[in-house]
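We begin with a single chain expressed as structure tokens, specifically the form predicted alone.
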Amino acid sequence: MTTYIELKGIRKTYHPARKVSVEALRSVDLEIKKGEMIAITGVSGSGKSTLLHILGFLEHYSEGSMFFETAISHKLSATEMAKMRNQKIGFIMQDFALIPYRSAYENIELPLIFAKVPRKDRRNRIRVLSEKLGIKDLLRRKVNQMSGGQKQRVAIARALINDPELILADEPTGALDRKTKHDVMALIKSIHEEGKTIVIVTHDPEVAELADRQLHIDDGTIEYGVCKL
């Protein structure tokens, strides 16, 4: 597998007003391979969450650099940074992140619609994929009249829907029910099998088991990695 995303020497800062600084990352180099599923795991507040959001272009980071099909500055404007995640990511959240009020098919669009993409389009790739995910009878349904499963199988569906190669999922299976938990994972471990890179962080064993290798960040910096044989 050829090198997808390298980071070196990343670090992250947080400045708050008038408090201590805080490093949430040390030097942290990481190299994922087009296609691998990693799983990142880690204590609350160990610095995980922050490396998923350099790596989704949520944060910049503060020093080092970082490669996504080419060198990535850390002084991406607003712009640059939103059309990055719009084009090459798709997100799934512990929360699902969807618009309550709206039905699953607005949800579902809204990545086509900052995409520009034209309407029959975008009603020709939700009604495949929503086949595919078994969301069909749902697309029309308010997203606060679903279980949380139909949830995140609608958020994954939005994840998606740009046909992204890099998944990011925080917490994917946290506010799920244990069946629907292994529901959810078998999805995700499909999206891997068609040739997504995908990286999760998790505090559940079972989720890590899927990925190909997994990472363990302790006070900002990762300390071992389990690859599977």
Ligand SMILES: Nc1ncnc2c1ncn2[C@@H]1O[C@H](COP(=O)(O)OP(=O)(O)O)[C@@H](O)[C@H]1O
The other form holds:
Amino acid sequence: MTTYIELKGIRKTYHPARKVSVEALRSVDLEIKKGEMIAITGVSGSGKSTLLHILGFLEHYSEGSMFFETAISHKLSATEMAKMRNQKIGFIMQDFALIPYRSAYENIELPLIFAKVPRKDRRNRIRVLSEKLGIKDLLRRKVNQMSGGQKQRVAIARALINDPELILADEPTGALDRKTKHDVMALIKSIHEEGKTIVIVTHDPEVAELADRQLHIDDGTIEYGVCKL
Ligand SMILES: Nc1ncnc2c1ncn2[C@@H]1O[C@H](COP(=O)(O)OP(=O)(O)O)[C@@H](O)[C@H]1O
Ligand SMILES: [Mg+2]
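Right, the form predicted alone is done; let's see the coordinates for the form predicted in complex with the named molecule.
Every component of the complex follows; first up is the chain already shown.
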């Protein structure tokens, strides 16, 4: 497998106003192969979300170097960051991050509108994907009228609609009951089998087991990796 993403000596320091600065990541080295699925574990505050945010162009890193097929400057503009996110990355968040008073359809459609996909193509793509994810009957329903599992499926659809190369999932099963968790796990597994690269943050050993490799973060440092390959 070829190297897809490489982080070398990545540091991230937050400088909150009127507070002491926080070193969220300290010299992280990480190589991610195309098609690989990596699980990241670690206690609360250890830097898991920060790492996902840097991988997903939501935040700049402070020091080090990052390659995403090519070198990525830590000085990308907000527009360049948004473009990378829209073209390459699908996010699945624990709290779903959907617009509650809009329909599933409208939520899933947003990344397509941002990518300037014509209306007819948007409709076709949403129809095909929603059939695959079993949410066809939910498309017209408002998100605030859905169960946790239904919301998570809609959030997964929104993450996948642009056919991203990389899926970043932050505690995607944390808010779900057992049965729904297993459904979502099966879905993530099938996405992985289709060849997508996945980085998933989880506290759940059962979910981490799905991955090819497990990394543990402690206080902003990657501790060890268990590799199945
Ligand atoms: N925007 C921010 N401003 C200041 N500190 C932050 C910010 N985001 C995260 N942190 C701090 O960075 C550290 C790592 O946070 P985070 O990556 O969210 O950890 P995790 O996801 O593992 O719980 C924590 O000490 C957290 O308080
Ligand atoms: Mg977090």
